[in-house]
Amino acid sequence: MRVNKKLLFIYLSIIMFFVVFLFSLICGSSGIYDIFKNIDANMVFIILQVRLPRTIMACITGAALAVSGCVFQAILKNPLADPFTLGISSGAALGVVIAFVFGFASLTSFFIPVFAFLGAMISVLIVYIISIYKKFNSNSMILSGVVVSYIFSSLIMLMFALSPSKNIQASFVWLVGNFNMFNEKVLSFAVIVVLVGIVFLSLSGNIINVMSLGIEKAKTIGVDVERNVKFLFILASFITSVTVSVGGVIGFVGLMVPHIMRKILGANNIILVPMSGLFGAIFLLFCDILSRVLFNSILIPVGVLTNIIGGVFFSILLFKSRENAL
């Protein structure tokens, strides 16, 4: 009997993410199974109120940023496509930089998501007008994405240098991504926009694959590339939006998991958006717990763990590629 490997590999990362998810809920800094140590009252708050937000925030950061990351890498036919590149997280930052160098966090902090939606928005604003004068360039997008993100990362720096230190401080934590200060009033608002997002998305797998073929064969299968191009690229902007300016900034979820499951599932869209989202929550869950674990009581960035992997994950595929050269 021969085994399907591609649907055995669905089947085994659907339950992967639930015993993640699983892990994710006993899990805390004093030790890996601290649930069982003492289950009282006040273990089942931390679980329902403290690590069950997290690890829902976790799931639809993940899921969010590696269908956005697909969805750009095919509709930009451009592998290093993602919400980085494209100017998205740098806009969020921003805002949030603003927000709190200019107090205005510190009146509430519902300002700060508010102001990094606001930033991501402004910022993919830029980039689609930009797009438009191109006709929706690929290249003309990635580059108006990368001058975008330049810009915004050097008005961020020249805010650190004119404001006081505390601000600093706060606004840094935010921007290398953590989930330890996101604002739980947003998070059922995140839910349902990231999964309505992420449905729409994967059903539009089919009408991707026929835009990888080419504008003259999409147009002859009755296609309107340039339409669905800006409606995906607006789409999945409005998701990574939401989720960075809840989660903060975190690098490499959409670049690397786009990548790896398309050397493992292959270029169908159909498949691969999903199946992108499902392990983008697997991957930043697994970091999360990580964040969590490492180093006992100290929680550490989980945007930091995630720079590092995929650091090490690019180094790794450049090494390798250079020796499938040779």
Contents of the next structure:
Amino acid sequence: MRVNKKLLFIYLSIIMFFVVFLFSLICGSSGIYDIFKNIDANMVFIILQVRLPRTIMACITGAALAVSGCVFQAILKNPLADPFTLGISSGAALGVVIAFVFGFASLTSFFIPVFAFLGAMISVLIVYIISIYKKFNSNSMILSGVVVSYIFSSLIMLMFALSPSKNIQASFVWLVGNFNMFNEKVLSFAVIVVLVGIVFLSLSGNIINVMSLGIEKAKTIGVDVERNVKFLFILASFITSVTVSVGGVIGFVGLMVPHIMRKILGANNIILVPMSGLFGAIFLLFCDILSRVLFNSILIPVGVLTNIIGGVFFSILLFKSRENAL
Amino acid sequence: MINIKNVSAGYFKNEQILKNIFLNIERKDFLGIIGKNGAGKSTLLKVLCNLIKPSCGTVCINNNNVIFFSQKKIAKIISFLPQDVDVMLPFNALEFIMFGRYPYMNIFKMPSRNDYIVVKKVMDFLDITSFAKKKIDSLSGGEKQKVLIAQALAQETEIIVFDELTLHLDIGSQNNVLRILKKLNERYNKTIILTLHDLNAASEFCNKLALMDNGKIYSYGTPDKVLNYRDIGQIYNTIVAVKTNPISNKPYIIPISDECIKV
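Since the one above is the form predicted alone, can you give the form predicted together with the partner chain too?
Full assembly next; the chain just shown is listed first.
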């Protein structure tokens, strides 16, 4: 794609973002409002108190997952890396299951994001400690993430098996990721953290570019590889953990969006990182609208839709790709 | 210019791949490092570029010890092309060459006008302007090697180090690449250090050779001195004859088969 076409795509994406954002405000299980006619107090309340927070939540979750997916794929030099490769999702899931099974969640719903965040941070910490010993070798990092995921998943299964609690159903709904039950008290915190994180990661585009060449080459070009990997790893993990804690585990966005963007815009992370964020927000908003309007009056967890749409789309991409690699 | 004094080094603690190496490399040298697989050639280059810290001894460039250099400072003095450069992401040639300007970029690491001028000059020199927008993975082996060299040149360093640059290249592409290096050496006064497996190419293009064996410098000097049938036979554990190339007057090496020896 030539440069002017890339620019056109960027402009179109920005317009598309605003269109989808607006749609997200006016579409819902209670029908589509015509905002240019009969505005009543009830509608204003629904839009401002229910749909706006939900829409903002979908935006920052999509953007955070896509941006961290993009960063992880480049610094781990693995096209299959995503925000959850390093065990963040299973850590958060374990935290939430503990909160539900041991009854913390029933005390106050505020404990759900707190436990999810603690779980995610514990898994990040374990992977980080192993990575320090392995000098941030990308294969060791991925393997340690996989190992942590397996152990945490087994612990979740163990808890499900031992617990007769009815809360298992509630934690299950959380695990697939949905925006029906997020805690609005933590929303403003999540928005600030994610936006600051995305700005920093976007400004690190060229460092990410150089690090994707491999440790040796990056060092000889003048990059302090270890320091930068640490910084990018912690920042990307942190914004993922925050969004997972608030919105649940939403798959495929972090894997798929950077791939699609790379096909359209090329590999330059200076453009790719912020554009992945924008497109991640558009994609998740779109899925969230679908989840609300697809089956009248039944809200489907958005994580289910992202997995289905993402999976089908990704398979088509794989079939159409001329090269063996994606 | 480069002074390697009593250097021992390895990848792990207590591992010694290099054993007490002494080597002096002069400005404008075109030094070829030759030797069997596993002799320590690549390790020597990595020590030189401060990628591995020596367990004893010192590597000095212009009388300054390299271990005290920051990664950025060393990137302005030595450019290094490792054996395998990952190009996992589909960058185009121009973007890829621009990475060589990294040590000169500002805090946001955005290329300046001057960076574009330098990259353009390098691409003109190597005659690769035509595929500036092509993706790296769509280039042929020879073209890709030129792009890698371009990246190293964009670093504008006095010393350029290549590890097995001509591996996997056909004889035409190999000669092409080595001719470019020779031009850089003679016309632009760059100091070139490279490891090579093709002894005849090493003899033709390098003005100094270092023959390594088992982590040590076995012999060092001009190709006439280093490439003699006794040393080469002994180090590579084979039998060779050494003749003089009638055109360049440089030594060239012919492997001898067992049947010839019996006759």
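This one's a predicted model, so the numbers in the text were calculated from it and none came from an experiment. We call the rigid core the largest set of C-alpha positions that still match within 1.5 Å between the two forms. Numbering follows the first chain given and starts at 1.
A.B. asks: With a threshold of 2 Å on the C-alpha, tell me if Ile221 counts as moved between these two forms once the core is superposed.
C.D. replies: True for Ile221: a C-alpha shift of 2 Å or more.
A.B. asks: 2 Å or more on the CA of Phe314 between these two forms, with the rigid core superposed, yes or no?
C.D. replies: Yes; that C-alpha moves by at least 2 Å between these two forms.
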